[in-house]
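Given as structure tokens, the chain that follows is alone and in the form predicted alone.
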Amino acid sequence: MPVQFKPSDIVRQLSEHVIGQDEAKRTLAVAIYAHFRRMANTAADSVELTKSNILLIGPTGSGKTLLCETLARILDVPFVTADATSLAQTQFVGDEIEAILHRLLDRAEGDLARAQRGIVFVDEVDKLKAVSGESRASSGESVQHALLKIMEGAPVRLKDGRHIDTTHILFICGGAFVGLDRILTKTHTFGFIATSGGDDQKILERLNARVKPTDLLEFGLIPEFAGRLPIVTRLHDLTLDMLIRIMTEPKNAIAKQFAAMLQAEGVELRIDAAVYRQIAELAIEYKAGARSLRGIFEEMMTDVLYTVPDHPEIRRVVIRSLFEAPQLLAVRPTPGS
């Protein structure tokens, strides 16, 4: 990412694709400006900047992989994901790990500089935590110590001999961290400060909020692993209005593509608001947050997309609810109609 780049101007192009989480893209922002100024940095300065890796936490399908994902797009840097369960369910975690570096080269196109300065997202990492009883060799500490090395920097050896410096690869780990808030509640130690104003109040309920590394070991993460995490930021539950805005405001909202898919085929697709509301309810019901989205959506859509190719007098496509059937009509759209 050229260092032109500004925090500012990263959330405003992630507000683009991703819907609220506001704090979570500032948080964001500010790291990946700060990671970048980093590489940036020459031999001649004279303060060294560490890589600080991010660890994002918040519930499914509140939009962490998202994120990453138009994060890394924004910046034209290779992206991969791992998922941590898979990593724990292996004998071979270094192997897994080269395999997660090597994807990076791929989708570098063979660019060794240009992987090596990539992002990978492990989503999951809560699924590492030590668990009582259970044998390190089998358990998610094992993993968490493998992924030490490369997440600090350091040469790794792939299979067709070539090494991969992770120096300035950055890093980000996210997972839905259940319980924690009931650490948080036993950890909150600012509460006997007194506050004389609005904006102090805000700093203390922030303070508060903060989740801190002692909570992060409390949950089960080891020591080192947290540390190699030092910039937190957490992302909420969608709303119902967060859901619906979801659905039809991003550059690429799935009421778009549809929308895009059958204009290809001259027909116009007209969505009553009521229907929006109802795939959201039914998404909030599912408890997968945005994830349930597209699922629903589909199944609307199906009858449609299987119908319309057949019959090329249709001209508008009208849904009403998600609980009858869509209306097919032989009519041109007329302006103002």
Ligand SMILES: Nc1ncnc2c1ncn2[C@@H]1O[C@H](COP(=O)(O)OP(=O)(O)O)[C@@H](O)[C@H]1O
Given for the second form:
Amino acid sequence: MPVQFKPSDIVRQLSEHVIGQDEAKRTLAVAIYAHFRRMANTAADSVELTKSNILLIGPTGSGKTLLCETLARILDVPFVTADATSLAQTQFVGDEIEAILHRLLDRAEGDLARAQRGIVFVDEVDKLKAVSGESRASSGESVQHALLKIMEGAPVRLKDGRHIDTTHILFICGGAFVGLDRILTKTHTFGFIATSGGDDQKILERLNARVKPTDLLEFGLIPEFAGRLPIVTRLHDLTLDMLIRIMTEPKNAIAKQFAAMLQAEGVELRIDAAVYRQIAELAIEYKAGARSLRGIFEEMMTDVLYTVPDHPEIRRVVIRSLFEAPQLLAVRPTPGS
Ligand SMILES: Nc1ncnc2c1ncn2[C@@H]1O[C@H](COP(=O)(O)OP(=O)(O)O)[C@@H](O)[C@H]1O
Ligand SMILES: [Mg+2]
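Please give the corresponding structure for the form predicted in complex with the ligand, as opposed to the form predicted alone shown earlier.
Following is the full complex, with the preceding chain placed first.
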């Protein structure tokens, strides 16, 4: 197993796909490193190292799912995502959880041993917060209890009669936790630090951004569930600059994808820097993080992709502004040809 991955290797590889979010990358990388060490050690060591599942807190579209997906690919372990909200809507939580583990087994192509070292990402766990007065059966709280069992490492019986051991399955939970910041500022005692200078302000922000288990309880997670998520890290709102980089830098960045598509038609795509900025500004207005970039980008490209295949003489597409029609440039026919 990939104990050979040092945390710095993991961060470097994550950075090929995920822009920014350095704090989350480092925390994840260290947690993963420890997780694989733990698995390698269990047989030999007398010290029982318990599993540390991870909680990723961050706004929508900031890269939580992307981080987990990329991580699973780097580690070459099976990976599935589950949505806590839909777990809370079902009558049969146990069946749903079994189905999640079954999907993990499918991803491992039926290899049980491989599935038992996979990663499960449970998104939107913040929607499971306990609400007083809600009936236990359908409440988020009961889903927390159900998830707790597999996060603790209980074996689960699958429909085909096999048992899947969840001891080494790593659970990463995610959520936006809207309102958590209010709890943090209320419960932290760092507020009195002088905040005159910019550096002080930064330190203060960092201290105040630390999430304590008690903050999660106040938010509405049950103590046992919060206790099973000892590693908490945060993703931050993406800045304009990061949004621009997301469109152009990652290995499968959207600009590279469209450039490759046009290149297949023998057409060169040139997009001015100003255009990326306009798209990023619009995405910030939409408040869905990097999620709206693709939609805006595709809209901009629709006419181009419609027109180009009909006009083999087009050799270059130049886009100078999001709000101006792209220029489709043909090569001048050489006389006599
Ligand atoms: N930090 C990031 N770096 C690169 N791409 C990102 C980043 N954050 C979001 N994206 C892009 O936005 C889309 C939505 O991100 P996702 O990871 O699903 O967000 P969420 O935090 O809501 O899980 C992804 O498909 C990805 O292309
Ligand atoms: Mg997500």
